[in-house]
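Shown next as structure tokens: one chain only, the form predicted alone.
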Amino acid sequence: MRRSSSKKKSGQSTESVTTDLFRSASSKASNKEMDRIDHLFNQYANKSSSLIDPEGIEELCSNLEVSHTDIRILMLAWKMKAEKQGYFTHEEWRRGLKALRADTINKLKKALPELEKEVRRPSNFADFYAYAFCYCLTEEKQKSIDIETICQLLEIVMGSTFRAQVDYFVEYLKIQNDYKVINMDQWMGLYRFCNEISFPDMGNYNPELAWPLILDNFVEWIQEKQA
């Protein structure tokens, strides 16, 4: 019985050693991956600010072979949870690229199509849409965005998904005189409108419900055009 007990203990010890070796190897691989991610960050970072600034992002886009206005760059910022438009911190860069398992520019390039699929899932897109608005709040305590910027942002974020609604709403924003800026409530209201209201007949739009006033005005404008 004692020998059996001894063997059992020995077996447990061997298993423990194997587990420790696996963890050690996994940790070393993870550290090497992070080293490569850091090395990539340093290639684009401004040496004095230790940030990837607009110039660095432009170089990154060039190497990824995408425009700086490509929605996937905004999606990359969302994945990093970047807080300031046009800048990536070291921590944000690490967070995003580790999640994408991209430690080289080629891996990052290959990760972009999958990232787009991830963002376009309904469970993620509402969060991305809200993030896009917040990302454009470039001043301290800023709560609204000018009409020109909103029109550009709508084209990037929703143009491929809700083409007709975006075209009409952008046209309306450019000719109306009641609104100089758009706030978050109005921005999210438009997202709800695009997802819930049949278009262009808008037969299920009920102005008595809690829609932002700008959308009531927008629907009225379209109905006048259609009359």
Contents of the next structure:
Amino acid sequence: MRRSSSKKKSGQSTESVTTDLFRSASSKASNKEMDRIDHLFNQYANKSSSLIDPEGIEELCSNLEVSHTDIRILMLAWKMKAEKQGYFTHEEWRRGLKALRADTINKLKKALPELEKEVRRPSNFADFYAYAFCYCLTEEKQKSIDIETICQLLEIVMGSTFRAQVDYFVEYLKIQNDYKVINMDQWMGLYRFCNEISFPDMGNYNPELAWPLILDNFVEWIQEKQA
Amino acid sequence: ILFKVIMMKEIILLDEGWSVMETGVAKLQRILEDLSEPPFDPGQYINLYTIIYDMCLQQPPNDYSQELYNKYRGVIDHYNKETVLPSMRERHGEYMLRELVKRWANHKILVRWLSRFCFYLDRFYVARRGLPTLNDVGFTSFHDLVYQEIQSEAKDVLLALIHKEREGEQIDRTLVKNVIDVYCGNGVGQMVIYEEDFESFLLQDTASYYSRKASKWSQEDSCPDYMLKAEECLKLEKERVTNYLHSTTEPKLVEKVQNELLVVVAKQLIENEHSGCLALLRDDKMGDLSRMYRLYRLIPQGLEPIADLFKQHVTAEGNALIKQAADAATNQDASASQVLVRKEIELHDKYMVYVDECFQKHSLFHKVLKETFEVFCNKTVAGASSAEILATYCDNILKTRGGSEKLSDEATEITLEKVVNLLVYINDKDLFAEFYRKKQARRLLFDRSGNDDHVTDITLARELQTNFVDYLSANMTTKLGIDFTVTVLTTGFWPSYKTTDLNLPTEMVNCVEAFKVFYGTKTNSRRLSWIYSLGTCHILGKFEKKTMELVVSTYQAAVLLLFNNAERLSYTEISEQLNLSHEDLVRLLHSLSCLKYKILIKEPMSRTISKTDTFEFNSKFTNKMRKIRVPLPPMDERKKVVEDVDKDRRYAIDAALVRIMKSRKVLAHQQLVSECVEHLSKMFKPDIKMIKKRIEDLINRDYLERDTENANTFKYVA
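In place of the form predicted alone, the structure of the form predicted together with the partner chain is requested.
After this comes the whole thing, all chains and molecules, with the earlier chain placed first.
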């Protein structure tokens, strides 16, 4: 909340006055920051909808020198808590950039490595992983995502850390017929799989546990291939 | 003078008093040696008793309790050393045993009398000082001086006698018993003496004796003969105990015998190729098998190998039946699976008798039967599940009762009971139920036999039909032109039937419409679905040679009536006009052009229907009969039944899962699965993968959720 620096109550102590001054100074600074953030927003936003749309995001990406399928954009979206894929609202933009303390493109670019580190922390990554799924749900009551999108998403989110698993899983998804869509439970199951099961031997995988059925079938398929 | 009668209370000196005792002892010993010595008279007895009494009560220094106690011991020791032992040593073998028995009896008498004389000692001196009683002293003397010297030799003689008896000779059992009593007696209330000095040697001897026998017999004899001998030996050994051994020896003795005769050779005996368990089963030797059971029942883990072989045998028999059926089926023998059921029932009955009679209903063998039949009864034969085969079997039994070769009511009842016995083993009980219901319904519709609901429904349907006829004559100005009968069934009482959107021939459409209107007057809250597959038509075919009546299904009639308006029709044209599926149409056309009665001529004349065929009315068709039935082979209902049951199962699994989670709130995956399987076990054995799939579906529909901490646990979502 902005505080006007001209407000001064009579009878205030020196300390509280100083605090006030300090606050107002920093709020002045943060005001300036927010202005710059807003300014940046307007650079990319669509004038009529007041949102950054896919076109704007593409421009943003090129300015940041990252591909729009790069995981870091998704991480940015996560930081912003962006709700709709392909769009950033003004509030989301503010939220994200403020948290990153970036009010220029350069600062934003510089903030990306740090952001990536933050997201990859185990305590955050599960949340990010789940977020990535929800981010792809476009319709209101939608609960599942089609196979093709899932493959792309997997590539983006897990491609760099679990290369082998992703390759196998994507191949499996494409040839199997049991499932045409993947739901959140299966998506999270895959995350657990990558983290807990040794690959490619999968010696510690036990199909009698509560692994989603698609993973049981996946493991069977690999084992048949290996035989 | 033998006795000094003491009148007044004079002091008796030790030597004085004791010399009187000694004369008493001498007399006693003469009595024992059987030297025609007269017995003690009361006076003598009292005198001796009193002397001791007085000597004990005298004032010091004349109280001679201690001395007397020692002298008592001395007397017995002396007798044992000087008389008893030498007489023992003189004799050997059985004579020695007899002497022992005699000397032991004597000893007991000696001690009894002497302690009576010295009773006062026992009562006061011994008691006060806590010393061994006179009885004990006496027995110790015998034990130390006589028993110990000869017991080993005696034991050897005994064992030799027992061996003799085992080899079939007669021995003096009373003698042996009496000698055993000596051993026991010397234990003075404890069994240690008997056990150490005799029993342990007996057991050892027994073991080596039967070990030798076992080797010999197992080489020479067949399994049944061996078992007979073993049984006999056990019986004899038990008798031995009763006759002369101490009762506590029995379990130990039996154990040794069993060990040598049965345990050590168990494998060899039971698994003997020619006469062992498997051979006995093959040759139906129930008596021998009963014996085997009796013998091995009491041996720990004794029955397991027998049960295993029983399992092997029954499994082999069952597999042979299944193979037979499979072979017959590939040779187009349609009755193969029915024969299989009959034979399975016979097999089950046969071995149930074995379990009851040979194996005394023991749980191990019950289990074998259960496990083997669970395997057979769930095998598929010629593409049909056992559930279906069993349902067909029941159907055949119940169909057209009253025919000459069918079973009487009682026999039917019994056979059906036996079928129920097999049903217990089938996993897919719900599948059986569905097939059974469908067949039952067909039976009821065409045979008019069956349960109450169906019968009531049919009766109502007939009433309705009568009303319909009345209605027609009262209301219709245009005649239907066809004799038309409708049977209305109540859904729910009957299995579900497939309906189609058949385009009826015009003639029939009128009838159907008329009935609809009529039915509307009877009730307006019900909807009619027409099941043409169950209908029958009588059609007049005007063939060149003669007009014939054809009895066909409604579907076939629909096809035939098309040819009233066209000479020749292609498959496509027929298909368009009738609006049936390719599958159904192929079946129909096949039945009219490729089977026994070719009402239609097909071009080309191949044996299968293809979409490019054309059909023509076969005016040249004829038959010596005036009326023929052109059968339409029934649609394979198997697929539909399996589909229906699968669908029901999905609902059943869902319901069970929700019910379980609702009451447990939180549950681990494995537990959920196993409880679910148990809940449903009465009707079918659910596939684990299907359960997993249903769980995932329930998660998707927000009935359950995974625990955030532990992915293997589920929580109920209220």
